[in-house]
Structures are given as C-alpha cells and as structure tokens.
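The chain below stands alone, shown as structure tokens; this is the form predicted alone.
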Amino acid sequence: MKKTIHDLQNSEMPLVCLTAYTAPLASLIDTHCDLILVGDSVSMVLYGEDSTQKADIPMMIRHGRAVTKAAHTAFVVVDMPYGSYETDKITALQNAQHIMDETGCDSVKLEGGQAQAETIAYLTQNDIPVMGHIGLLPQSVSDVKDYKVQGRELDSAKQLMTDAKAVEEAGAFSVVIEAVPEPLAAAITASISIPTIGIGASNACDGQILVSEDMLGLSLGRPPKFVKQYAQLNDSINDSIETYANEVRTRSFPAIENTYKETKKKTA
C-alpha cells in the first residue's frame, strides 16, 4: 500500500528516509523506507556542482518522474529549487504544481520557517501537501566551508523554534531539520505535533534521512559528521571497472558466453 501522510503522521516507528534521484535506486530504496526525497542534492551528487543553488525545476522534474515512477509504496518528496518559490506566493504554487502535475509526486518540499510560513499557508490552502526544512538551510548556503550547525546560541535556537512553530500552523505535514544540537531537536520535536525528520539533528526526531550516496559509499570527498556509511560502493565499483578494464585489454572479455554465434544455416 502507498504510504499517505496520515500515514506518517501515525507511525508508531521511527520513519526511515533516504534520497533518491534514480528509478534504481529509488526502486531498491522503495522496498525499506517510508519516504524518499527527490533533493536538490541532486546537483552536487550526480552534476558536480558545488551547491544546491544550480538545481532547476527542470532537473527537479526529471528525477522527480524517475523516482516517482519505480516508487510503489514509499512517500515521495520532491525539492522545490532556490528560486522557484521565494519571490511570491502566487509563483510558489505556480511552480509548485508544475512540479506535482509533471512528476507524480505526493508533497513538495521548501526551505525555511517563520520567513516562509506565508507561502506554505498559501500552498497547503491549495491542495499542495508541504514539507518544511529549517536549521541548516543549504539553499542559502554557496560555500561548502558554511555548512555549520544551527542553534547553538540563545537568540538562534529560539528562532528555530519559532520557525518549527510557524511551519506546522502554517499546515506543513513535517519537517526537516537540519544541523542541530539534539537538546534543541529534542525540544522542537517536543513542542510540534507534526512529525520532525533529522539530518544531523540526533535520534530525537521522529524520523531520519540522509543522501543515500553519502550512506552508500558513493559520494565524492568527505561525508559530514552526522552521515553513517554502511558501505563503501566506491571501492566496490572501482575494483568492478579495473577488472572489466584488464579483460578488456587481455581480450578476456568478451568470452564465449558473451558471444553471439554465427546462425545455423537450414539445409534443403
């Protein structure tokens, strides 16, 4: 069964999340997990680009349908991108269900809270499921050396709080957090009723995500902090290609049973 919001919102478990931009591995992620996010991570992990800031909707579009199509049973969630939604409300939802209508997703999701609580009101009012993001905001972040921890002052740890707040009575179904000290994640968690997701924001929240190439192995350079990796496919897969490469050039591969033979010619 597809998964629902009231679904999420009612979970007696912890809700499992991982990214997704592939139909494989969306596929593979689908069987596990209760949500999968179609991030605008995208543009750094398969692009190469050195923010979150060079996805587009375009591009949002395109894996958003990818995933969406190989995902029977999770929730799927699909990044609105920096610029489609913080000029005004009315190109939010304009935007917002250009994203829905083209990828089949079940929610959108936006970065901020308190500054974003308006839009949010005006998409759920309009049938647009929504997911907030606060703490650590990486669209408003262009420099990888400022991806820092959210909350750990007095008047920033309020505001995160205010922002959890606004996000929910604007009618967001959850929210993620980002980047914060799990004292603050456990008293945000404790003062919503909508359910919180951590990336780096402790085992307080309700549920986790991480990027799943961060998890798998399979990002380029160092992993954050917070990120667990229960494999290391970079290994796996380069040792893969040198092997494929050396039959190639000691003519190994391709072999007998990779070989098509010639047809059987039909005697008269």
Ligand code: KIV
Given for the second form:
Amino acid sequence: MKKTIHDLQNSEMPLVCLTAYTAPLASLIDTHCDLILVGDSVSMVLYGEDSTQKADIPMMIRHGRAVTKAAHTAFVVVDMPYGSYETDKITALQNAQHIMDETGCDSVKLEGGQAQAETIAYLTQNDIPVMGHIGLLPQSVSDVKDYKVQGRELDSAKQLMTDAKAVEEAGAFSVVIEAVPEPLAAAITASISIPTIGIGASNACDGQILVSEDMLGLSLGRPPKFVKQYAQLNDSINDSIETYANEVRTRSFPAIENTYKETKKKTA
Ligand code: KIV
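Would you generate the structure of this protein in the form predicted in complex with this ligand, following the form predicted alone above?
What follows is the whole complex; the chain from before opens it.
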C-alpha cells in the first residue's frame, strides 16, 4: 500500500527516508523506506556540479519520473529547484503543479522557513502537499565549504524555532531540519506537531534522511560528519572495473559462456 501523509504523521516508529534519483535505486529503497526524496542534490551527486543551485525543473522532472515509476509504497517528494519558487507565489504554484503533474510525485519540498511561509500556505491551499526544509539551506550556499551547523547562537536558534512554527502553520505536512545541534532539534521537534526529518540534526527528530550515495560510499569526496557509511560501494565498483579491464586485456573476457557460437546456416 502506498504511504500517505496520514501514515507519515501517525507513525509510531521513526520515519526512514533516503534520496533517490534513478529507478534502480528507488526500487531498492522502496522496500525499506517510508519516504524517498528526489533531492536537488542530484545536480552535485550525479552531474558533478558544485552547488544544488545548478538543478533546474527539467532535471527534477526527469529524475522524479524515474523514481515514481519504481516506488510503489514509499511516499515520493521532489525538490523544487533553486529559482523555481522564490520570486512569487503564483510562479511557485505553476512550477509545483508542473513538477507534480509531470512526475506523479506525492509532494514537493522547498527550502526556507518564515521567509517562505506565504508561498507554502499558497501551495497547500491549492492542494499541493509541501515538505519544508529549515536549518542549513543548500540552495543558499554556493560553495560546499560554507555548509555549516546552524542555530548555534541564541538569535539564530530563535529564528529556527520561528521558522519551524511558520512552516507548520503554513500547512507543510513535515519539515526537514538540516545541520542543527541536538538540543535545538529536540526543542523544535517538541514544539511542532508535524514530523521533523533530521539530516545532521540528531536522533531527536521524528525521522532521518541521508543522501543515499553518501551512506552507500558511492559519492565523490569526503561525506559530512553526520553521515554514517553503511557500505563502500566505490571500492567494490573500483575492484570490479579493475578486474574487467585486466580480463579484457588478457582476453579472458568474454569467455565461452559469454559467447554466441552458432552461425546461422544459409538456406539454398
Ligand atoms: O537535496 C537533497 O538531497 C536534500 C536532502 C539533503 C535533505 O534536500
């Protein structure tokens, strides 16, 4: 059965969420997770760009469609890319509707708290389910080295609490909290009734999300401190490619079992 917002909001277990950009990975994740996010991190992870600002609507639709085709039970959220919702709420609604129609996803996600509350309210009033995203906002950062923990000072912590409440009041069904210290993540989680999904925001959140390639050891560069790597796929892929290269060079691949032997006989 396909997960619904009601299921996510009433889960007694922590919500398990991961990103996916392709059908094969979405299909594996679908078996184990409550929610799949087609994150705009796709622009960095798959396309090698230096910022999520490089994602655009066609990119999100292409990957969103691949994921929704493969996800039969998980709730699918597609990120609204940089530039697609900040200018005004009418444009935001048109773009959100376009992304939902073209991908068949269950919701969109957009970054920003109080500053985006009016847009979130407008989308939800027009039947677009919205997931919020507060704390570190990757679309506002053009260099990865500026990815920093948020809410360490009293003023910024207060603002994050205001952001969380504004997002909830605007009608978001859930909110991602990124790169926030545990006490603040716990206080926000206790203060709002929609599920908080943490990424670098401690165990105090109602659920967790990671970029799949980071937790699988399949991304370029060193992952952030909050990532636990459950596999080292880069190493096993590297070993497989090395073996293949050796076998091609020594003509041990293709072997007999990989070769078509029969030649079709000509009829007179
Ligand atoms: O784009 C993304 O992958 C995200 C996650 C980091 C939550 O927004």
